[in-house]
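Just one chain is shown here, as structure tokens, and it is the form predicted on its own.
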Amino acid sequence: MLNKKILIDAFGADAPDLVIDGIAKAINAYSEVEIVAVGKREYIENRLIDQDFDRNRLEIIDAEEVVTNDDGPVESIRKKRNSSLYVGMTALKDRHDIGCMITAGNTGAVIAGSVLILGRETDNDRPTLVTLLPNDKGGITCLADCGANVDCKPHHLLKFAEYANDYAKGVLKIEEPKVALLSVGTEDKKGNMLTKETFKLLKESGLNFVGNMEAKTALSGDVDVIVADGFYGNVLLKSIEGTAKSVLMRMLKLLKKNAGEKDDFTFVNKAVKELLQQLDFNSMGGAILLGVKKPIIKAHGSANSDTVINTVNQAISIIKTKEIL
């Protein structure tokens, strides 16, 4: 049995019923695994009544409000006490047997709350959420910041290069990571005051730091860390997605427009399916927020069954990784 329990927010995401149904199948995925769900007790019990899975690994905390995103970041962490958010991340605090946490909840507020609540890391760094890109060389290349620091230090980057670095090395089990900076071209000397700063932090940091990258070479495979502030991670993280999507689509409906009428295009829909959930960054789990004293594991919004299973997987390696340093 996992040493440590994994909290799951069962009400921060777009449909709860698919994350409450996520659980179940979560805790009979995963024999190791004991599983905290937090959010409306009755709620989560009638959803839970007809489904098969061991209720021994579930434990539920009631906690009847619910953060939306509608709510303000920090207005939500003051005003909403009993929200599933700030229960669990209270509850993460407090008690040793819990080793991360799962939220599909408002950014802003997982944010807010997880600097408020569980508290910084050390006192003058920000917490940064790191995402898991897919690449071409069947690998994974993390991505920090995704959206959590819109503005920037250039000591705020060289951070996040540490966290992600470490987050490569301990769970990902990547000796020395190749970290990159995302930048406008490749040549040392691009970029604006905050890249160039950067750059040369980096240059000094003893990481292994390969130079310069282009957004156009993320999902290359050939880096494993991409350093970035939080507006251009998240512009470059969104537009891979919105680009993968669109051209897969387009190819699709090519394909169709040219094809005689006995052409059997079974196997292309299967390998255009198939594509699209390989890039479908949910699969990967979801993005970590690191930099503060307990990890987090931010899902999307549209988080479903699948999303549980996936991020509870990711949780058990982190919380290993732990256990061994």
Contents of the next structure:
2 protein chains.
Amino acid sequence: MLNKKILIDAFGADAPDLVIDGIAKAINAYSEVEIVAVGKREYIENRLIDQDFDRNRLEIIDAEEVVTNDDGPVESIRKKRNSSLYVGMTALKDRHDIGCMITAGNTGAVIAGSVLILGRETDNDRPTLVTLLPNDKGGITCLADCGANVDCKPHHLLKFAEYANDYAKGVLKIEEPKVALLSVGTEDKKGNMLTKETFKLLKESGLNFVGNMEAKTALSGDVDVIVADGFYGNVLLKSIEGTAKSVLMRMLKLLKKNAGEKDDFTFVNKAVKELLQQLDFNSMGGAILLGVKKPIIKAHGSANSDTVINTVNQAISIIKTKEIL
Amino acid sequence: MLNKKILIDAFGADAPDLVIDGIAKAINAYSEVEIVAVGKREYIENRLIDQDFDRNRLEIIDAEEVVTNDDGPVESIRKKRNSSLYVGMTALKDRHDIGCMITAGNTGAVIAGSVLILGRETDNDRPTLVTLLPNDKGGITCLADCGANVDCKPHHLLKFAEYANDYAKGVLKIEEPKVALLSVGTEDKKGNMLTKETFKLLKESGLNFVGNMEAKTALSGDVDVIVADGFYGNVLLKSIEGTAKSVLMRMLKLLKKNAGEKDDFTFVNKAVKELLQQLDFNSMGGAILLGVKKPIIKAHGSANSDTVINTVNQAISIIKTKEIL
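The form predicted in complex with a further copy of the same chain is what I want next, because the block you gave corresponds to the form predicted on its own; please supply it.
What follows is the whole complex; the chain from before opens it.
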């Protein structure tokens, strides 16, 4: 058995039913795992009543309220004290037997809650949301920050680099992660005021800093950690999502247009399915919130039972890494 | 005949030969066009010696030097006074019979030169480089700024919006261009300090401002003008380029993997070819530098003879628009 339990916010996602199903599936999939589910107890119990899994490895903490995407980040933490998010984070903070939390909840509320409830790792810094990009080499590239922080200072970006570097090294087992700074050109002097100052800090950081990079190589797998202010990181992340969708749709349309009557589409459909899997950021698990006192995995709002299985797998790696340290 | 000539920097691109060939082809393609080519006269004349086109519509201005991508922006303007870029821009400034310049030269040098030689349209503002994105609806979305300006102030972004709006209206014939501000969410309050202030200015600008937009819808065609600081705009543009390439490569690999022996790849190859054409930003012409006293079309360094034909077509539209105004 793992030495820490994994806490799951059962009511963060758009479809709690799928998350609850995923909890049972994850317990079946990973025999070393104990899960603490937070949310409406009766609802969870009813949903799981006919499902076949080891109930001894599930604990339920009751929380009757739900934070929605319409709730303001700070207000939801201040006012919804009985939400699955608030109750879950409080348990994460107070209980030594819980190592990691998984939530698909309102991103702003998750970040605000992590600071207000859990607390920052060090006082002057900000937590960062690290997204895992599936790169062209079949590996993972960490993007920090992907949207939690805007108007950053150079020392914030330095810290994001350090957090993401630790994650790449410890959890992803990349020996000497290559760290690059997102800029408008690869030359040392390219950039804006923020990146030029950050460049100097990264140069002296002791990290394996490989210099500036352009957004066009973000998926190449040439680097392991991309450091950016959350505004640029968010533009990069969302533009990758949108462009991938756009190109795939255009390609499909053109394939259909150009196919003759005798052409068999079976292999095209198979290829599209595999590509969607490759590009599915959820399959990598969730984004990781680092820089607060315990790690939180932030899954997409559209999380389903597979997402739960994937993020639990990610949480296992994180807990195992902490065990060694 | 058009009432203004089009000036082409024959030595800005990586392959001047292809640009020179393109000049002859453009003269053949557009019977209303007169071109002024700037560069090494003897070289240009030799290259064109056997080509069949109307020589009466070509003027050559001699310029023996070439600005390369290794030259610093300002230094290249200060020191290479006999470069095709410098001589070309000086002619653009001084000669009333020239309406527009096309160059595939060093972007930094083109922007520096446009300010130092041509001069800004209004003193307090910055010129902006507007990229034309081929959107999912088959139309064009203008992205301003795509990399000429970093560390912008809100009033700069307002001006970029106005320049791009004028272009969309005048040259692209879009009646009431929808103008959106690139941000990290669609809600009015989402953004960083720069975009929040800019939001207010755009709201009061009299433009058809539709609010904040996210990078994931940049290619959707939902808006006609995307306004951004050049740092974010550059991240967006390059990420679109890189992601499109990455997705296409992955798709092709998967199609090949999944195809059986009897599957015919002809329609796949056709579809890929069409997709590459759709996504080829050069086919839309070049980026347009607005906010200086005369418009400059900045083509990609990899410009070939088709690029020349496309950018000349774009220049014709620009000159015709100015004729009406």
